[in-house]
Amino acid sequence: MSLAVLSVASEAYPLIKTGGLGDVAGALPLALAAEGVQMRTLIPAYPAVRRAAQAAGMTVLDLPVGVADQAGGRGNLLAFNAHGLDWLALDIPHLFDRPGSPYLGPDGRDWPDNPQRFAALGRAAAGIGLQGVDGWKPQIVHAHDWQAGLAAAYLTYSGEPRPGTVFTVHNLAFAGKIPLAQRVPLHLPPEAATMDGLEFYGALSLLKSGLQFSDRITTVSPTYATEICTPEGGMGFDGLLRARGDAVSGVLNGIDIQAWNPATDPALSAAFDAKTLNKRAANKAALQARLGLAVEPNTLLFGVVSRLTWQKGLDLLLEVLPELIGMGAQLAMLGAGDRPLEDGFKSEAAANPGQIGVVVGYDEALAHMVQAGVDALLVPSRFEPCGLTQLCALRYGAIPVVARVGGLADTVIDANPAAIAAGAATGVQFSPITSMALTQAMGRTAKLYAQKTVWAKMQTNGLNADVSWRGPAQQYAALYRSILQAA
């Protein structure tokens, strides 16, 4: 039996992407099609999205009832198919027709009207859920992160029979907090400003809307689902999440194994797979040359593909770079984020030519080159809901060196003696999340690198691991159907 689901997100690859949320929102619909789920994806019509809609021969539809008032009476829905996906774009030009980041203005700060922008997204999702659109009505509305969080509140406060709801937390650290006074212009009832509504420490939280009112809450890994129910990991929401009980679960992310396929990747100097690992050396040489590193095939090359932030633990890596240099290793880094970290790593690269190479920014092709060229990928995150970079590393024969948190703990099998003896190890885990533990993990990685047979086995294990969306899609399809059965 086919199941109709509306996915609601502020970004979705390949039309618009700033991070893992975009990857997930873009990949999940394709994987769910094999499970009998017909998914349409609702996103804002940013300039790039509108261009894609026009190129695809879009159909212009009226906004759902109620959304036009919230949008100042100006806007439409654009329905189109692109990249094998069915899209609905919320075309409200005065809210979304802006260049650059979906969330940040030219000054690097949040757009001041972000509450209105993403309330309109939630209101549109609720309208589609209640009224349908173009002869199609979803049985489930699946919203992602705080930007889509208000969909659940609008559906609940409508008082009408509503579709089932799922809310996926990609990162609990972003609560989507807005002043209580925003309640009235966002068309939320008085009860929204209470503890049983959206009130959160004297403000309103768009994220709390999803946590409070959705039938089921998922996170992007089982371990993260456990962590966010604790005071240490709950970001102030742990009490609510514990109260939701069995409604909270974790479904591990996957990656697009067609886009991330070392056997066919056009960004690589040499294609390879688990049976032709020897060809991988050409990619290491190409990466070393690209980043100005000494082209030395036997030198341990660490890599980073990440946002440069405190959450990602990159300040710890900056702190221990003398130890990395002292062990004779190299570092290839691609990322952007906090200015002090960017400047710190660029300074270290200038001081250590041939040993540290840094590219600040993001380059999709270079990200593929890093995964295919480094020997080990460093992911020292303080918390990590899932993480996709370590999944890409496994797929490309790079050994993940990860903090034992969230999805990193769920996806990497530590190379302890038992796992090595069983032939199951895929990477290196470390805990606690300190500079000393990171240094020890790098040292342990160097010792494993010297054991060529063990290292090759770990690479092969990673290349053979199932990091696709097949299993997660099955879990989501089962979750949707369980909601409908319980209704």
Second form
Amino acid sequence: MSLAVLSVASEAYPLIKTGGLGDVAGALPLALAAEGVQMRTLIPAYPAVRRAAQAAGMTVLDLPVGVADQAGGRGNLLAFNAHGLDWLALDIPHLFDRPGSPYLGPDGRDWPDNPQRFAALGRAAAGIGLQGVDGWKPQIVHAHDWQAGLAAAYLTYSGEPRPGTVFTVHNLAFAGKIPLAQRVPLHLPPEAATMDGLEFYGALSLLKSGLQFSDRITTVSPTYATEICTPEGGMGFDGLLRARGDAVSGVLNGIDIQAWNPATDPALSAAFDAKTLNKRAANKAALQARLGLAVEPNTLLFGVVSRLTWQKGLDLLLEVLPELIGMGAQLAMLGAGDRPLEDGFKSEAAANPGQIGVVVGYDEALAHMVQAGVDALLVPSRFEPCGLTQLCALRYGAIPVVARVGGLADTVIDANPAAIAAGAATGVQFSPITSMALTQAMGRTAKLYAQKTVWAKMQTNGLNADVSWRGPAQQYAALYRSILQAA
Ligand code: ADP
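Let's see the other form, the form predicted together with ligand ADP, since the form predicted on its own is already up.
Shown next: the complete complex, the earlier chain at its head.
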């Protein structure tokens, strides 16, 4: 039997994306269709979304009742199909018709009215969940991250029979905190300001709404699901998460195996698959040339594709670059983010021409070239809910060298003697997350690289691993059905 699910997110690929959340929100509905789940996706009608709606011949629908009140009576829902997804765009122009980032104003800071903007998203989701739209009513509302967190509170505080609810945490570090005084304009009842509501260290947290009031909480890997229940990884929410007990679980992300397919990827110099790994050499040479590195086929080439932030642990890599250089290895880096890290890597590239190559910026095609050209991809994250770059690396024959945290721990099989003997290894893990352990991991990688048969077996294992959305979609579909059965 087909299952009706409303997905609610502040971004979804390909209409609007700033990170992994957008990838997931865009990919999951397609994979769920094969599992008998009919998903509609509610996102704000930013300018790019409005343009897509118009191009797709949208239907203009009324806002659910409460949302219209909250938005001062102005706005609509735009229903349309595009890129294989069934979209509902929340078109409240004074909140969402703004160019640039979905979250930040031209000064690079959060829009001051983000509480109103994302409260409207949550209210619209709740309205659709309770009243339906266009003759369609979801059995489950699946909300993502703090921006969609209020859907659960509005549904619960309505006191009406509500659909089942799932809340997925993509990154617990973003609590969506707003002042307590916002409670009244956002039409939240007095109990919302208590511990059993959304109160969080003297503020209201939109994330807490999702954690507190959803039937099930998922996060994007089983290990991260365990880590967020500890004081070290819980960012202040661990007590609540422990109290939710079995309601918390982990479902790994997949990647789009069409967009990430080394056999057909137009960004590569040479296509390859698990049986033609020798063709990667042309991609390595092209990448070395593009980044100003010495074109040496047998030099161990490490790569990075990442946001440059504290979370990603790349300050540790910056610290140990002398060791990497001392090993005679090379580094190809693509990244953007914190200025000190960008500047640090750029000056190391200038000081070590031919050995360190750095491109600062966001470049999708170059990201594909890096994955296809490097021998090993470094991911020294301090925490990592799932991580997508190590999955891309597996699919492109780059050996992931990762910190043993979160989704990195769940997706890479460390090349310890037992795993090598069993022919199961796919990468290198290290712990604790220190510069010394990272250096040792790079040394271990160099030793493995010298053992050509072991290395090739690890690459083949990675290429043969299933990193698609098929398995995760089956798990989400089973989760939705278990909520409905329990109701
Ligand atoms: P996060 O969402 O925390 O940034 P993930 O590993 O989950 O990290 O997802 C990052 C995604 O963004 C991957 O698909 C990666 O290829 C891509 N990416 C990150 N930085 C860049 C960049 N500078 N250029 C191109 N793609 C990038």
